[in-house]
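Only one chain comes next, encoded as structure tokens, the form predicted alone.
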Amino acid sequence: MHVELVNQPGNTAAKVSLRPGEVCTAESGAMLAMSSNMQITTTTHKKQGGSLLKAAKRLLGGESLFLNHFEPQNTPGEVWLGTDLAGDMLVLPLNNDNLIVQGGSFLACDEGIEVDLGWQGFKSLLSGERIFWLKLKGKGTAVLSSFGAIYPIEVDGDYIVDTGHIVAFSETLQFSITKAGMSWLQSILGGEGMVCKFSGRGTVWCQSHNESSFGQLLGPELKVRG
């Protein structure tokens, strides 16, 4: 399975290869358009067979009830993907590396990649974030979106992020989820609020906007139909 990103950051969609035998895991509705020799099986979990407690435990986690999964018939194929927000998107090896990817931000993977759920505990409730996390582990490619610019930060020690801009994390880092100023009302006051705060050696990617907050901006503007 070879990745190729293209309209790169702001409007981001990513060109998959594959050869007879591959299979390229995605989000149902990702397609944007795919070679004519592209067999599509839709299940709840792997290609092979379905588990409607991994999908149950999917939504949970921000993502879609159902995956696709392409493969081309005889010849090599392409499929086409994309997301519902402008942004970017990242291209991460595997081997055999467990990462910890946001809900929302999973978009593709190769068939040896395992798709879990992770619980980041009841103080993300306070956070307005998801409190279920995807875990991403096996060996293989997997692709992640963001709304916005995508960017790495290398975490050596005690690291603090705002938890509406949280895309993956390796899972050898810790976190917890803590308040971003010396005191609640100072948090609050600053439009801070909750954050996460990571320890360890690890990568955090972040993303350049928060999708909550611009749906909070956005929705008081748009008009009622009739």
Second form
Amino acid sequence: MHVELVNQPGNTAAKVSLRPGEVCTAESGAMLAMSSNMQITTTTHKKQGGSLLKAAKRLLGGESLFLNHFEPQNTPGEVWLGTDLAGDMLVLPLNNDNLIVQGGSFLACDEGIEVDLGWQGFKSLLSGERIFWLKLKGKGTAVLSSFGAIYPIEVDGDYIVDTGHIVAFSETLQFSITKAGMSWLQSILGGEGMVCKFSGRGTVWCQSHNESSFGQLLGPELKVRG
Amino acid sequence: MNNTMIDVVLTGELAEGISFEQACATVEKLFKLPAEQARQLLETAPRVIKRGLDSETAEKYRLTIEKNGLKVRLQGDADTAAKSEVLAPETAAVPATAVTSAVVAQAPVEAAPAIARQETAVSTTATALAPAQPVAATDFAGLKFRIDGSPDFGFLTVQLPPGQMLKVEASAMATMDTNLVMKTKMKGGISRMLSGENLFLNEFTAENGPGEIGIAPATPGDLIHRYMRGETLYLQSGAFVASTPGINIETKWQGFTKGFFSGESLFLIRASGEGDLWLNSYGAIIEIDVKDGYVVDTGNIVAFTEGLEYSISKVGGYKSLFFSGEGFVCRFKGEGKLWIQTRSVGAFAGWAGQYRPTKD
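Next block, the form predicted in complex with the partner chain, ref. the form predicted alone:
Next comes the full complex, and the chain you just saw is listed first.
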């Protein structure tokens, strides 16, 4: 699987080239276009051994329940992937270094990577953002997407990130959900609410914009439902 | 380090005394291309013809091509420039003499973040005063125009010679010269009204001397230009931005099944004739050469050439139909060109829908 990103950073799309026999797994609804020899199968999880329980867990993760698997027939093929919102993408080679990805940031991966739902404990419930995060493990290429620009932070020691701005982080990092200000009142009035405090050594990838902040700004401008 | 990443861009401008036909022949010979492809290359110029060269090789290319009466410009690699811009702005300029850092409006896979950023900073009216500003001027057979802000925020500025008329999508005009006079025309009558496309096209005529018009499409995204020589293009309704009078704009009924299942508009716009045509998109535009077939999400089609046949079908099995998130797709067959956009209005609206207030 070879991934090429075009039109970065605002209107990024990923062009995934596949040889016969290679399979690309992508978030449902991400396909923009593809060569006509591409076969799509939709499953609840990875092609092998997907169970309904896992699928249900994925649903809770804010990801859709289903994943699409793209496999070219006979000749090489390509598939273009995009997102709903404007923003950048990131191609990450994984070499058995596990990655925790925020639900909405997963875009695609190749067969070498297993997508699992990581339960981050009750502490993440408090964060007010996506409760579940995906755990990517194995050897291969992963493609992540973000709302806005994406930038890595090398953490050595402690670092604090707003929960809505996390794209992914290395599993080597410990994290806890905490308040941003000195007191809870300050945090809530300051509009920061909860933040994620990382400790240890590893990388956190952050996005410049926060999906739910934008949504809340947009919401009142939209027509009332029903 | 910057010297190693230079792109050679064929601007499409011709030296004096060279006709379009001669230029085609030159390109054909120089790049050993079939005649048709050479012609296409020139028609869709400016185009990147060589990527990632070191400055010496790039300069050689430039000399050879210019000797043959075609114009090229060299430009620094967009990514390199983008990164170095933050650290030291002056290092981003590759060989200062050659680089005009212009937007390559038509290059399909042209990520030019640094350039786009510069462009947005440039006020459109200031360009007449400052010729050194980044400009994507193209003057072959068509009108002079420039596109700023691609691929994120495409903005089109067209120079109209005296007496010249330009058809523009309704409400897309952002700025214009006082020499221009606007007339609103109903195009295509009732069928156009049904297409969901604005019923009215505005016609801007430079009646009292030359004029300039600035056009801002409704969606943030890319703009592309085609100089049409009698061919026909089909556009998704909404993709039309502007054209010269030689281009005939009609709406075309897709048939009940095609239109209905696609979830998109029942009509496509058919553009044919000779002249300039500008299209826009929501998101960046990607150009795809279709050899034997291609599948596109119905919400991501911008335009396609006449040679392509299409049908609406489901993406995989029935399970995929309901659960893949893709629903129906457009299957193209045959040979031709296809333009897709990297974002879709429908998908964005779907995302925004979850934030809609509920009635209580």
